[in-house]
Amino acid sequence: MNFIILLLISVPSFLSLGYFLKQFRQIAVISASISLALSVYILVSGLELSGDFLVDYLSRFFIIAIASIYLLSVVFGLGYHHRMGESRNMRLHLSLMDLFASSMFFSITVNNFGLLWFGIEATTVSSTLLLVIEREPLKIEVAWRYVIIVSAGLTISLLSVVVMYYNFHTLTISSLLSSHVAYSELTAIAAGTALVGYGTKIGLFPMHTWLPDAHSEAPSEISAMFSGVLLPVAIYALYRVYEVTASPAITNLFIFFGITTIIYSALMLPSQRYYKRMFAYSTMENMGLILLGFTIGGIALTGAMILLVTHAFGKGAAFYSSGNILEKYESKKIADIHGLKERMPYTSVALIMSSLAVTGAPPFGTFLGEFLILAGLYAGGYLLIVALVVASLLVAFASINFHVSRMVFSGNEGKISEPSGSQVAVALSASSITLLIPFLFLIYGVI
């Protein structure tokens, strides 16, 4: 069965060579489609591995989320960047998306903390190049900031890898998960440095400063991959360390960073003037919630998984819709966008649905995920944390949906036109899938 995982990792890498072929567009779609087919097989078959690769109930859902957003983003990008035509930039863009996806698949499946760190670092390289594909000065500046801050964080997380090897004399994840690791100062150092290091990549407060800029300046389909699946891959790495090093003190530390990230992002949302930046802060809030769910465990862990997968599609749809709006209005300012319901009716539907999804409105899967996380916190006696999370969620819900409502319903102007059919279809499909996620988990037997 290692062969299946090897295919999952190697197919996007190999087909990135489509850069040199005339059919590079078709090859990119084929690469993403094969990845999705393999991820569906892995999920449906219940594939379990613990040798060179580690695949379990947790990683299977990460894999399906990555593959889905990878395919949706490739299809969206083909329409969104049509102005690039057959240029070298377009070829490079699609090839880098393949390598980006491959590095995430590698990170999620490798059974070694050292190689996991290497995989996370590889995602930084490919995603940085995708940030600057349009070669605009501001995007280049943002990319430099992203590289410097995230690389500094990952250097700290490398210390976690070194400490773990010094303490356990192995970096095999499955071996460490199956053993009962005793708490020590070294395990505390490993957990703390991993939290700061990987937390920088996740965008936890106060290591988040790169995130709003990078997400708002990246091409929209790359913003979708950043928010929808890249940050969860970093959460996966952090959670694997937490599983090995967990203790009451470490649990409280993780909860502290999770709740401060949620509160900070909620406080930032009401004053946002740019819609892509607004969705970037929303991503921070959701990552904080997911971290809380993973940390508490039990029913909250189930909620975190539901929230993670639903958020991938919901935030993907939000950025796809944002890309459509940016293409037609040529502005990222919320105040410049009005009359969407008349000008771009299909995009406005996708935008409203995605905004409701990422803010946890019922009946979207995020609502169920957040409810289960809150239930886990309540059952664990974290009543103050529950109150703070609920208050923050209400602020975020009101802020995002108020801004989106202004964009959609203010003004009464005639249509401009929708962008290409594929772009609209991708945005509508991603937002609609958020309604189906709870049924997927129900069928799978998780809830």
Second form
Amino acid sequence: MNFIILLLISVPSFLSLGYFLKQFRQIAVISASISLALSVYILVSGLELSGDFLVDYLSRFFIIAIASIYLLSVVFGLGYHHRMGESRNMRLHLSLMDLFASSMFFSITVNNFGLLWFGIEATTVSSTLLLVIEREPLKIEVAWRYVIIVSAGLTISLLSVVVMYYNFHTLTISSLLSSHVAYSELTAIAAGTALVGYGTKIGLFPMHTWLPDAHSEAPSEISAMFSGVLLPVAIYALYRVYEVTASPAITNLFIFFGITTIIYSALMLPSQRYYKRMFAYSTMENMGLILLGFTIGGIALTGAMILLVTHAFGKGAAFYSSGNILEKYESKKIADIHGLKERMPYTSVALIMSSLAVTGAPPFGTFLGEFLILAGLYAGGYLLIVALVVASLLVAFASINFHVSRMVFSGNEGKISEPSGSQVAVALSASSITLLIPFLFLIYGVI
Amino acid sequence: MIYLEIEAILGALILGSTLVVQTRSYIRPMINTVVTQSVLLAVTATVIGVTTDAPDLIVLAALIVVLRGILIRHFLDLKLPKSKMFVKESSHGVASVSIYSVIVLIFSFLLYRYLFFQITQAPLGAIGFSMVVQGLLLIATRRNSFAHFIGYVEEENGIIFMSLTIIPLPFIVEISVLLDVLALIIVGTGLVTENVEHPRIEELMG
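Would you mind generating the form predicted together with the partner chain now that we have the form predicted on its own?
Whole complex next, starting from this chain.
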């Protein structure tokens, strides 16, 4: 069964060589489709591995989320960058998307903390150039900030790998998970350094500074991949460390970082002037919530999983819609966007659905996820945290939906039409899937 | 016993190079200093490899020389303008930076003393730890792309030195870390434009 995981990692890597072929576009779609087919098989078959690779119920959901957003982003990107034709930059862009997906699959499945760190760092390497397909000075500056801040931060999590190896004399994740490690000062240091290091990649406050910049300036399909699946992959790495090193003090530390990230992003949201940047802060808020869910465990962990998968599609749809708007209006400013409802009816539906989804409105899966996380916090006696989370969620909900409503319903000047059908279809389908996810979880028997 | 003293001397030299990098205003000498630091790190790995009879550490040393001593220097050199010796960072006060870095050094030693030393009993690990902190300081205090690169390499050198003196990581992990840094430098050099200083941008605020 290792063969399936090897295929999952190597197919996108190998097909990134499509760069050299005339059919590079079709090859990118084939690569993403094969990955999705493999991930569906892994989920449906309930594949469990703990040898060279580690696959359990947790990683199976991450894999399906990565593969789905990878395919949607490739299809969206083909339409979004159609003007680039068969240029070298376009070929490189698609090849790097393949390598980016491959490095995420590697990170999610590898059964070694050292190689997990390598995989997370490899996602940085493969994704940096994805930000600069258009080679504009602002985008280059953003990519620079991303690569330096994230890499410098991740080096601190390498310290966690050293400490764990010193303490346990093994880095095999499954061995450490099954051995029920006792708390010691070293496990606390390992968890703390991992929190700072991987927290930089996740975008936890105050290590988040790269995140709003990168998400707002990246091409929209890359923003979707960053927000929807890259940050969750870093959360996965942090959670694996947490599973091994958990103690009451560490739990409180993780909760502290989670809640401060949620509060900070909620405070930043009302004053946002750029819609992509606004969705970036919303991602921070959701990552903080997911971290809380993973930290508390139990029903909150189930909530975090539902939120993670729904958020991947919801935020993907928000960024795909943003890409469509940016293409037609040529502005990222909220104040410059008017009358979306009449001018771009399908995109506006996708935008409204996705903004409701990412802010946790019922009946979207995020609502269920957030509810379960709050229930877990309440059951754990974290009443103050529950109050702070609810207040922050309300602020975020009001801010995002107010800004989006202004864009959709106000004014109607000039003639603007929808972009290509594939772009609209991707945005609509991603936003629709957010409604189905709770049912999929029910069918799968998680709840 | 003599090997321990050699390790300590090498550690002191590496720490010295870390402080020298902080005071450099000209980029080319800064690159030379970090290359020297990488070579000293390779020598340390060789010494530990010989004393502990670990051939993989000697291979690691060779790779450090090739990847960090030669290739990284090559890639950074490619991006330096023709008048390489005269590329200088505009916003850099040597006196203030020296004071900051010494204060941070003392702080990092103390942090290591209370966090790690009581458990690991490895005094030389403090050098690696302080290199990590100095690398972060370099990235935080400079606006020049090359200085950022060098800060990052210094950080990674610090982690390798720390792991060598506390417990060498499995070979495959060490190799992965080395290759990763090289890949990042290659990708990063692709982003270094003529404007190597990083100003505040209104669009990226808030």
